[in-house]
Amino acid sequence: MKNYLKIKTPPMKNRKRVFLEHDGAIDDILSQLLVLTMEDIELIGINVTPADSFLEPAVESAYKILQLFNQTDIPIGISEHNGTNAFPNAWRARPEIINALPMLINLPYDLDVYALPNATDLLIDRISAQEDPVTILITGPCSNLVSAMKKAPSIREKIKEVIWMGGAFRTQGNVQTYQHDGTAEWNVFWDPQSSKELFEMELPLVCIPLDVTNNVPVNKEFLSTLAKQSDYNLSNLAGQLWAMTIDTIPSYHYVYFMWDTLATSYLTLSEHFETEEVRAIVHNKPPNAGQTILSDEGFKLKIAKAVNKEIFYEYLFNQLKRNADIPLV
């Protein structure tokens, strides 16, 4: 039996243009899936950075998710940034498992990863080509955007908003590693110098930090509720992806939260977030490299402080009550 996603989309001219920067982890792939269910969003490009993933399997995952929505015309760029502080290899290997899931393993895949466009160049080209300003959603490090701004400063006028899952402003960070005091969030810590420079650029930046994502864990109650709608194959796939995080629940170091998924929901649920305009800096040297620090001498940005969790979860469940747009193998 063929399954189809039936979505009524508004006219193209009325849809918000979004460029997605992600780093291939489970929550990044879930974020990409969620963006593609949003009726009012036109996804104009995706960059994959090998931060919380190895590049080749992460690109494969990104491309296969596009296949599920029959949107393989959306270009994918690859980042050449390596970061200063690498994610653990055990985390980076997870996309290999993603591509082996039943809904994805048999989808055709023949991309030459290294023939894909450079991430910085793709970001510049796609932003420059739009008539209206673009929203940039970053669920990994910010390195590509910083490089693009340095190479083509004129794109600033085409950037409507930057939404970044990054930072820990009034709470402890989630970096647990040698020669670090635990104050930083991983996306900032991976490339603290670019993170520092992003703040200094004073783009229209909204950070969705650990301060708010810590309120939306991926727990068994959530997984159980999602499983009740697994007849929808996108719910089934999302449930399998989140189930792959169960080995971090519970953990004395890490609990898996909806870091990137919550940040992604800000695209359409911004009115249900409590935000604050602040000034802040990023420290770029040990032992607190990547720490985001509120300071009157810092740079202007907006941070999320709270979210209506009930509305977020309801929205998430409703968006996943869908079936893939192309026949599944």
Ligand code: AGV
Given for the second form:
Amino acid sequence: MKNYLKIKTPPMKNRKRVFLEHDGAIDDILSQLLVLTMEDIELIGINVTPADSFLEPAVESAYKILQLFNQTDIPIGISEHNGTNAFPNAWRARPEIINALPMLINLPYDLDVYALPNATDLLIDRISAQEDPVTILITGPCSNLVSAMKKAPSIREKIKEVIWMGGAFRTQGNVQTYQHDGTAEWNVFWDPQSSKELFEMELPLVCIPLDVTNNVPVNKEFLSTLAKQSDYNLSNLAGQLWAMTIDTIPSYHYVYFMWDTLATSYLTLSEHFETEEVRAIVHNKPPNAGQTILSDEGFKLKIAKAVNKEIFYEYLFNQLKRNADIPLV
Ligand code: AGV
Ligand code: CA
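Switching from the form predicted on its own: structure of the form predicted in complex with this ligand?
All chains and molecules follow, beginning with the one already shown.
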């Protein structure tokens, strides 16, 4: 048995087990924070893929957020995948600012990032170690899950549901780059081959695509309301993280949405989403690599179409009415 399995405290029986796959962007770190506030969820592991981030700062943020909740026993894995279509460096560099925030900068940190387990193996080990099937929440590319499924196909029976912030089905994509026609969403586009294979695996997958995340841009009204409860230090931190997305690059062209946090809320708010069972494929070559296409010959999955956003905002305000579990200096 590996080290990180031994140190885990025994899980509380009736909590829903979740493995989080994220890619280190501000939105992803907020999602991790949100998951950790969920009383009915037990987080069993986190994989970090340096897609919309660089690896070292992303792992540092992931670890420091765990510290705020006194949960550094939750293992972190690092992805060995290199997407075919890299995120713009200007986006990848942004999250580094997270670790410089007053609430995080002085937290002790001496992790050897390169000694962390490989993401594929961590996912396999953590899922296999559970008695009951688990939920996998993916707020970045899906490459680690696909490589884990290929390496250990038997984990399928331990997967209750996969929630993926990914895709653009009946709306335009958010990829604007060379050799692309704009039809894809970035998490799918980063590794279109793995994305294609994920659909082909027909896991119990629900996509939270741009079709629904387009309803929840980060806006100042939300931030203003959140700021009124910043006496709770987790509200304060979340407000600062979201504030850093307001000047999204290049600003007039792009808007930062609550992509990943909306997908994360599906863990507890699923009944407030409208979903649809569809069949779809992922295209894997230019000019529309990463496009998710509805097709009768495609593979079965669910997609979210609509959400009650008042309930979503209310939920965020409530969850963030909390202080960190450790004293902060
Ligand atoms: O396509 C949405 C995904 C989400 O997982 N990411 C950001 C979220 O973490 C990529 C992305 C799209 N537009 C962006 C993105 C932007 N303007 N800045 C940074 N990342
Ligand atoms: Ca993300």
